[in-house]
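Take a look at this one chain, the form predicted alone, written out in structure tokens.
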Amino acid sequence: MAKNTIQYVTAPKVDENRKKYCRFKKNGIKYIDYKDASFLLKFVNDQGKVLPRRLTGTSLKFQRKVAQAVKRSRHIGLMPYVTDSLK
């Protein structure tokens, strides 16, 4: 007989230790460029949703930063606004 365990379906834990950042603040970056869409990537995940700031740990001045250039990217049709598998 099966043993009564219960398995839940959750995301991936990250390590609790190590300590979030903003990669814009500590590579001195002041300006998010809307054209690059292969960098904005890296904030969007698979569904073309905006990942938050306590995945990326982004300060929060960066992360409105990053949010419009987003928006700017869909627009002009360098970044789908909704996809199946974007990556």
Contents of the next structure:
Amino acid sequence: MAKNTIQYVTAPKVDENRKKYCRFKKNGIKYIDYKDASFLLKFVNDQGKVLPRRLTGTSLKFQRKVAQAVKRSRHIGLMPYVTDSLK
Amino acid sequence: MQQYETVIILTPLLSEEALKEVLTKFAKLMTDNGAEIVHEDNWGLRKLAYPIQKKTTGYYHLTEFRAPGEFINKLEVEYRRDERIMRFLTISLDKHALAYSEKKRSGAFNKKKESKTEEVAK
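Which structure goes with the form predicted in complex with its partner chain, now that we have seen the form predicted alone?
Next comes the full complex, and the chain you just saw is listed first.
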């Protein structure tokens, strides 16, 4: 009987290997506007730092555009350089 | 003639007509030097994410214009000279940016926003 009840030693990380995709390629977004901060907040962690590609899954081309847009919006005061609880 | 977009932040301490005077001064400077203003937009007083020159709010103004390349340097020197301007950012628009600003102006994006609010309203 014990055979068919499988106990996992560690919790099965099912969603871990979910295929990450670049949302810009998928939705066909071509230009990342540095002026709408609400969109850029998705690519920034709660300290205001730009999230790495391995977490967001964006392609290199768009990651550079996102980083540049975030830096521009920081320059014109729409987004903070550093903060403690952004979201 | 490249297309450029510049965002300027003015100090909030300005009176109404001083504000207008700054905006018309730069609009005139642009048209005098052969630049052609495509679109102007002011976002009014907005809270800054961090204090600039000890002030926490600023008056934002966005201008999209088409201009010869050499004019940009002159424009930025004028921006630096004028103390009422706390900060400015001038960028050139590539073809994707142009398409984006046209679409934004024509209100293509508002539909998406409206549809979101409709769902909430239902």
